[in-house]
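Take a look at this single chain, the form predicted on its own, given in structure tokens.
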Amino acid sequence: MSNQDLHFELCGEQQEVAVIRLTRGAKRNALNDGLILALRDLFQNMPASVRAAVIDGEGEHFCAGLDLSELKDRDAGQGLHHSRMWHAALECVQYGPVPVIAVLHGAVVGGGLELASACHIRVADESTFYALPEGSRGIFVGGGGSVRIPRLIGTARMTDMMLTGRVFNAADGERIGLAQYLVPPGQAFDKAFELAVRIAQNAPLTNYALTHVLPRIAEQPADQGFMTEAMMAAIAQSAPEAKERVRAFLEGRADKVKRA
């Protein structure tokens, strides 16, 4: 499954990892509507064998943001519907069928940071830099960034990035929460793929709980969160695969947690 803007490949011994690559390298993988809709369609039609996905960018950059050369003159209503289209597409990434790991390198700017923030794990290499230049261009984020990015770094830091044009390098980006892993240049994909293979071995229902239920618990009042947690725990532990995994641990057939 591929088109001129997006390459899709199944990897792993059982084709359990989907590798998705933005292929607009000449445009620094800037996002246009066609690419956003292709991502939506891909996540809505993910093959049943897939248990985890990796999103990468061709060339030196993950994604330099919105392709401003394709920015159209829209009235307020058209702009509203356009933004909502992006919201629906990136919801398919965040709340799609599998956990998603982003491979960050070079520019992770504007809409590129919005895409990265819709992923569940972000692995950056030391060439990565982050920015939200919309403020200096007289526009505002429209792909869900005002919701997702403050949940990673806080409202004050996002405000600073947009008011001042501040650019975070890779090390500072990891420090403030834009990435969970930081690796040497050129090693982000290998690390992300390693994580995807590991994640694909989890019980699917547990992965679903972590990607769909945990974020919602985090937004609930405590009493509602505790109830949601209890119901999800009961559902997860009742699955036959969960019972077998617990049995294997009790019988000494499963690895124990070791110090890193």
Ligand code: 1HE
The other form holds:
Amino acid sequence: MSNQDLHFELCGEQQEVAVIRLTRGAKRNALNDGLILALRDLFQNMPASVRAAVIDGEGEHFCAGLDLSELKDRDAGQGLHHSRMWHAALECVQYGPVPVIAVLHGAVVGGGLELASACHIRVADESTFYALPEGSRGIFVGGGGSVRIPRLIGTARMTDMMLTGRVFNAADGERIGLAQYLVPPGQAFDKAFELAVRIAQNAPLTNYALTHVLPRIAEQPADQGFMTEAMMAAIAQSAPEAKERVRAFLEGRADKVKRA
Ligand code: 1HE
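Output the structure of the form predicted together with the named molecule; the preceding block shows the form predicted on its own.
Complete assembly follows, chain above in first position.
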């Protein structure tokens, strides 16, 4: 589904990085139904060349969350289906074909934080701030935030954000686990793109294991997690690409791990 508020571009030498940009800056990239459905369709129909994706937001803010102008006339049944539509779309981001990196700056609030938390890596610049204003709007999260955000920062911190309207700045956001990377203002896209190019060089099966299998293992009891891990390890190491990569290291043709 094409949408004027969503820009899509293939980048990188092999067109291996999809750059996706919310282009509704005049409304602070607030997510209306059309944008949510367009995101879903985009991740369901990702070109085969793509190995990693970057999601950015036009203007000063990553995303102001749910488009509140669409909320006012909904009844309970419509609200249920609306939330499930967000769930389906953000499932396509989290459990889609490739790892996804969010480029955070300015407001990452409400549904914007829900979108960011469905991504695999979050790179924030120092202008970023995080909030869940649902509490003060008299509503609740509906885009998977109650499932994903506590897994990043813990239930107590999310409860605090929603009960008190607490806003975390960029440094605190990185400290508590909302973002994995913190960079100077204006540098988040470049950092995210650099990471995407790096991720795109991994064996696709390893990336699949990390995005689809690791989060499931994390939800399993340890005993089952160990078994799932063993099966994934066996599948990954039997791939011809894994054998070639290991051989390359043993023959001195691959990079060593360097000190941080
Ligand atoms: C919007 C939205 C929106 C801006 N829906 N139109 N999210 C919120 O409660 C956050 C609401 N937004 C804000 O707090 C601020 O807009 C920002 C801090 C993000 C940015 O402030 P600022 O001063 O740069 O922009 P602005 O002047 O507030 O907004 C510019 C325009 O965007 C303005 O429209 P205009 O026609 O008067 O120009 C705003 O009305 C519009 N706008 N945010 C609709 N969110 C799946 S459930 C998820 C539940 C939620 O996400 S609830 C949280 C919603």
